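This document starts with one chain, in the form predicted on its own, laid out as structure tokens.
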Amino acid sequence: MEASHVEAGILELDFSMGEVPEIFQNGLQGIFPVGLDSESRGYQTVTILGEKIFVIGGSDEGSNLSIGIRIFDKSTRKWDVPTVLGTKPTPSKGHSAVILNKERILIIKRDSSPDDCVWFIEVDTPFVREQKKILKTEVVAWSKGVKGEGPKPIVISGPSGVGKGTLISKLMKEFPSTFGFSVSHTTRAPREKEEDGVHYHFTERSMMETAIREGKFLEFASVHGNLYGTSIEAVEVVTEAGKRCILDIDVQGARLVRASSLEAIFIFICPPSFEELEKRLRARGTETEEQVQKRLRNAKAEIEQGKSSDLFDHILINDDLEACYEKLKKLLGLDGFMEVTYPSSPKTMELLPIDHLVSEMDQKVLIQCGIPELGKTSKSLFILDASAIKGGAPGRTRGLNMYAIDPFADGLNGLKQLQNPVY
């Protein structure tokens, strides 16, 4: 076993021999209970915050190990194995663990690339609160962490046959690179024509409500009796494509989705009148009279939320599809531009190598890659500045950036930036 360093509550230890650490036995004795990890494998970072003690890592994996967390309460000087929702990253040969804000835990994986190093454990962020009143256990949350702030996703929504999905149709044909849609995933069969993976992703019943559980969606209902629900991953996906993502969806899942950390512009789509929109609905003609009635229904009480409430920030009436497309182009900015792109991320940072250090000042973590001898100063030396991060589980965070600096420059304070941001 060898200790790689303590600082700021944070002690990361390698157990690859399977042996109770020295330092376990001596300074945190009265914590830890002799043999605490006497069967455990691997490497793993101790992380004090308060009365809990969190101890990331796992066992082995073939080469690489996972990442396991596991909490230890010093007042009750008990275990607990804490639900664990979002999805977490894949497996590494290690990883460094620094507190921000006592809310989150930020992770930095070990020979990892640009865009898969910088994950967050959130321990004590709205989301996890609500989630272990909801749960009544304790809970934890994986977030990716992402440069940048990234395009703004815009919500739709509106009872059936409003005409939002024509709307959307048209505003992604005319803009292709600005905009991507975000496919729902539904329990219910597939309509005649409908494509699995682009109309929606269709599932069976069972593996939804597991997704659900382990918090991998966004936001999600029951809908004449199906069950149908935005995945984190779908919207992310295009956002990270660097195309801004529209979300088409009810008003229930539109107050999740106000209710998350996913900031969004939020658009409320509605009939000219009641009779107009049953017109709309009969002409379709993929419905048993029941289920018209049953749209009918939900129809009325979601006109009469949407209206009535703060959730949306924008209502358009579409008794005109081409007039109502323009004041939704108009809403976006996008009357008489021409076709915006969004940067994707630079990926100027080779792997990060597995001998890295790594200390937090301010909320801009000092990144030094390699160990240094002795009178020489490390070769490389980043800045990943986690100042201005917003967001989080369920989704990314996002609004990191990352620098290389001077390693010669005077103090921290003085650090000459080499280059434009790498991560």
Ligand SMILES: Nc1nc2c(ncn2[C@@H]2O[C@H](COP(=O)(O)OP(=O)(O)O)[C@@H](O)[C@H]2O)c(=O)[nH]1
The other form holds:
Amino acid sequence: MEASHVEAGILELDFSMGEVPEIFQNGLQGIFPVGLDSESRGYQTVTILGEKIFVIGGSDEGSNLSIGIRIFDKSTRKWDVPTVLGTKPTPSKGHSAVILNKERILIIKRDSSPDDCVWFIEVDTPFVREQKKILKTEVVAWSKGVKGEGPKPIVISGPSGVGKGTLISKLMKEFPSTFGFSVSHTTRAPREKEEDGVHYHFTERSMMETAIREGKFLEFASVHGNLYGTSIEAVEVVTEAGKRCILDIDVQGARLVRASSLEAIFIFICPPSFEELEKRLRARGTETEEQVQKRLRNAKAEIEQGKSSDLFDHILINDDLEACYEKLKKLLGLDGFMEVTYPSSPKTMELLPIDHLVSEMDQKVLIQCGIPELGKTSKSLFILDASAIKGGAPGRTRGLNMYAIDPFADGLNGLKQLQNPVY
Ligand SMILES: Nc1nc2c(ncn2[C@@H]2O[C@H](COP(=O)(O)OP(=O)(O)O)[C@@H](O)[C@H]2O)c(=O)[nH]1
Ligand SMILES: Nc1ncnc2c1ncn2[C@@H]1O[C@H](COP(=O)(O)OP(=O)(O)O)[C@@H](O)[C@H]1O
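Having gone through the form predicted on its own, I am curious about the other one (the form predicted together with this ligand); can you provide its structure?
Below, the chain from earlier opens the complete complex, with every other chain and molecule after it.
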């Protein structure tokens, strides 16, 4: 079945894994009954994509902590419980599911605030395909939908001792509600003033290697003889806190992030001279002579790669610290010295996703909502425009737009925008 013939609906299902519901055996023609009963518990949506039938809903592994996902493969006639990556949404009293393209299913949660009602299940994005190869299982990934562009994560790279940590600390101190640090995992030993879980997650190599095999890392690299890596969770913790993520990673890691779905700004910090770099590294006094020598040897190649490749969007020379910090703030649009906040949606829209029906037209989803305070029969129409979405798992799906429309203004073909975007 082609994606364009996809039907989605709500169906009460017996979830016993061995049994193939009779309705599936008949080839699933026609649309499933859509019945949204807000009081019903454990209902599921059924979404068909090619040979696969995604049954979404109920609780996850009986824990009731997140929305469960099961896949029925029509060709093998087998059920599969996929590996579920990404931050999962909390369960709601119900949801709608719509396939936007062959890559992802849009989930609209009922009874949820506008900040929490739009989610995506990625079923065939590059990230999911990559993870399927690593894990050799069926994989899906959750990603929360957010309005507008959203702040891009910032990747900072540069040789050891150039001042990355110093610059990042200054930024986090001046803008504590704006930025959050992605706490990497490393197999190197902690320095005297370093705290586990704050500067790094200090980890045993074997544990880190297992987690890498399990697909838990966005990127990892061997640097100065130790393993360093950014877990998917490290980035998601910051994003969930509503902050802009800063990653302090080496050039190899930056290259891997560039190739991932995490759209970031890449900044390379350069020393004014090699001699000055050596001076700073020795003055810091955190490494043995042998380690200093190794870091200096690696610095040569890192500086060459950082300067010559087109990997980095910006190169900053950290000569005078204050001058470099001002340049960093300027390129991040922070030179007004004001803490930048990303406000959540207005409270008045809290009841938006109640009793919604959803249909899809060219990546624009028409949602009919009941607005309770206006009475049970009162309905409003909204367009959720997902035609310009970006990013996705691991992390958020940005670029959503949602606005109210008046269906009677110009007919359904000329849906008129009634008000400014509300989502
Ligand atoms: N690829 C990758 N590199 C990392 C990560 N965390 C830290 N690094 C890099 O590893 C290198 C060594 O870091 P560290 O031992 O803290 O020493 P420092 O650079 O002298 O502060 C630096 O280039 C960091 O940017 C990570 O998660 N992934
Ligand atoms: N612009 C600068 N001028 C002089 N010293 C600096 C400057 N930037 C950082 N430092 C010092 O250099 C040392 C290395 O800085 P650090 O932030 O630890 O580097 P990195 O995180 O890149 O390894 C620290 O002792 C720091 O105080």
